[in-house]
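What follows is one chain in structure tokens, specifically the form predicted alone.
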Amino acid sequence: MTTINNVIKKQLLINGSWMDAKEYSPLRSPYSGEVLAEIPMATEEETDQAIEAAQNATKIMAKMPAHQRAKVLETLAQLLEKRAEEAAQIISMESAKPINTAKGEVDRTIETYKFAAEEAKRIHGETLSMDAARGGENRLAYTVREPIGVIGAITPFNFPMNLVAHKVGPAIAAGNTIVLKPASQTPLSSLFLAELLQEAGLPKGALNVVTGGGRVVGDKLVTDSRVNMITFTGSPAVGIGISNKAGLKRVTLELGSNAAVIIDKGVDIDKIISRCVMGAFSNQGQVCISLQRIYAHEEVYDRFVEKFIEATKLLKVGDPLNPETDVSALISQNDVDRTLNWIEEAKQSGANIATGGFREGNILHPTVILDADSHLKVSCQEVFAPIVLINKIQTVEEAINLVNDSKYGLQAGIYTDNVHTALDAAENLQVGGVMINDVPTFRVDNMPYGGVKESGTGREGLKYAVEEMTEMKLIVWNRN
């Protein structure tokens, strides 16, 4: 079923078998246009079967051996290593992620896997000081965490591979069943996990995943008693109103951001050029960490500016599966058509377009921004896009409130090679993660990744992750 060389017709993954569904849509290269496969787009109905099946796989799950859930996990890293060219090859298709860059990203789904399979074994609680209260004397309390149950994952296009084995790794090692709706640009990365996973040995029904629209899938998955949790990556606009519908369930949400930088006096700034070009324009920009804003000090302003244009001219674009690429395809022509949109409200408002801003078919060339207002959609709003701002500023304490005069807040960094200007930065910047002399882009897997004001709620790296698909339960023996 992973052959994509054809158009195939795919199917849905429910209960452990392969069903075909009662409607299909062709699926795109965002590059080239041309039909990839035809996917099912999944009822209300085959919707409900995929979470029955969940519910039913429950106790399955929930009973298995840490060592179990830990072996499947690994068996799929290894298999995923030996087909490593292939999942590269399916991510580059239906994203349009350059082929180099999506074989970084099947290497780190490897890596989240294996991270998984390690918190599989060491799911543990706490034993509690009782005596430390009165009338606690003479009695035994201790702490286990227990699956929460059937989860719903609701994944983007961005990383096909890596941002769902975010979601997945994390509630098999838990012991969770997971219904997944991929994006809906982005199945066969999916429905290919789902053919290694069975592979692997996974129960029926404790991974189902059903492709199709938002309004269908994902309301079916918000709204549904029997779903006990709902982890999503997206947009704000939709995960607020996922929040809003979910009630009681538990919700983590890793939403938008438009990350900055902070470049303090006295960096040297050739040290850092190419950093700040891959954390602007790697996958188009279509990071939800892309370096978005840079804030650069006046006396290094001018070079910084000039060295990274140079850099930005060099990048190539092109064929996604050309290994020479760079930068290559959005991932629709309604985001190339929205992005040029804002780049032209930023050049009516005085700012400066210093290098790209154009379009070729569905590329956007590499644009940077100079002397752009805060209130443009290009500064404020999340771009997805490889475009970048540069602006010029007197001190970092300048820089900082400029960098919180936001509704995002997931990550920031800072260039200096003071050691008090960093720690009045980690403490200052309203974000959840602060990268000192690194881009905010930065991020491996295993550690905490999340962000506040409207970036979300929540934590995933598979430690985190784990903690929020799993319960906590108080057990107290009285000896008296």
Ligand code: NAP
Second form
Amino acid sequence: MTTINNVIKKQLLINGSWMDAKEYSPLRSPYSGEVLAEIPMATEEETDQAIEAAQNATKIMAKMPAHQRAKVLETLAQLLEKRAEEAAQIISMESAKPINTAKGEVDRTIETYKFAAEEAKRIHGETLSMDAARGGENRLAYTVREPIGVIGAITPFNFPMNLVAHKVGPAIAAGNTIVLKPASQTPLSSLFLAELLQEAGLPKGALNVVTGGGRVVGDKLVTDSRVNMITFTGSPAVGIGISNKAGLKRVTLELGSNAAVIIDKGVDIDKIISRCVMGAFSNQGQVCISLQRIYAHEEVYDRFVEKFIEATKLLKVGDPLNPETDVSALISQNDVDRTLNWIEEAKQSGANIATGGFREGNILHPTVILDADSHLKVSCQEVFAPIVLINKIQTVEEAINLVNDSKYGLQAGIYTDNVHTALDAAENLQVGGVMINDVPTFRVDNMPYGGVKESGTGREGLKYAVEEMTEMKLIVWNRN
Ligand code: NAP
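Having seen the form predicted alone, can you show the form predicted in complex with the named molecule?
Full assembly next; the chain just shown is listed first.
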């Protein structure tokens, strides 16, 4: 690592060595535009070297005992705990995540690696009753789970440390090797992780970090036959493209959504307002399970709208490094332009912009839209910005239909005091996870997490990711 006019020039991590790249690009703060570092833009050849290193390390990782894999992950968690403040600053600077939210992400990342360390010790198969089948008598059979090999991990910008942990943690736990391609806007968190993992004693080649463009590095990972699996988190458009190109490679896709919550009659509105505001505006709404659509029963609608807008207006916008800031810049100027166009479309079609709807630099002020039609982009596309819609419903059944009227299906929430209504919602909502009496934005890192429809395929959450990242093998002993 060198500095050019005080700007740090980063390197690629290939086969345990930090290497200069042929090409570089400046990384800028989404909030201030300041140059934070010079980032390697890996070429296809450099990505090829990283894949080769990962392939060469597969044997050593597959042979490493579970207690050693767990130890590497435990040490990583300890190192991250010691450098938590620095880690939060990195996330905040490169992604404009408000510093307190960034600290929360670092805490979660530490926990994710601890869960991964625990999972490393309980990877096992099952014994089978072969004599249940005619012709199966006198046979002993069992399954084992083996590492899948080289994993290409492609990650998004919005949780640059914890979503990387959701791929690197289970991959190491299961004895695989990794080529990691972080989002171009947030490479620093991944390069920081790589430093810590080297210090934690991970063998060379087991983790390679290749920064650079999605089209170049991503395409090479997806199409190279030495890569056995792609684990991708990002937008549906890119995810679908990867799925089309990956052939028979195993692919898990954690994609986007326009998550919704239903608020039934009789719910104590005061109790849920701060939770709903957090769900809608945390990390500027750039969360895959961000609360985008609220369907409130007509009996509670007026009170909910009034209280929600009141609370939204109290949010502080500004510099992500200021601990007072709740909402900061969107990830790019293009995203501010896009969302303002979508708000304008909503306005033109008669929706009411109750608060927000304007920019200050790259910050979009928290925006609440009432009476938005379901065909509008702010409703049926993923906004990925601090924008939330509140619509009035007559029955929960109607709301369930509206929630399901979406090409996405990641998580949904319902607030209700009626147990029958809650059970109906749990049964009928077409999503990967239903939160009863919470916003869809709820996630802890050991739960199974993933979606249906265009929200993706496969599950993360350490135990579930380990299942995806291992291959089941059957062994049958003939004792006849
Ligand atoms: P994105 O634009 O799809 O990028 C995600 C990653 O894919 C980046 O590393 C990107 O690289 C790479 N990429 C771009 N084009 C590629 C290609 N042709 N082949 C292979 N890789 C390619 O997504 P984002 O804007 O970073 O993240 C936001 C999206 O992620 C939202 O839709 C959000 O809902 C989703 N998300 C889902 C989950 C979940 O768990 N379900 C969690 C978080 C986020 P570059 O940065 O170089 O373009």
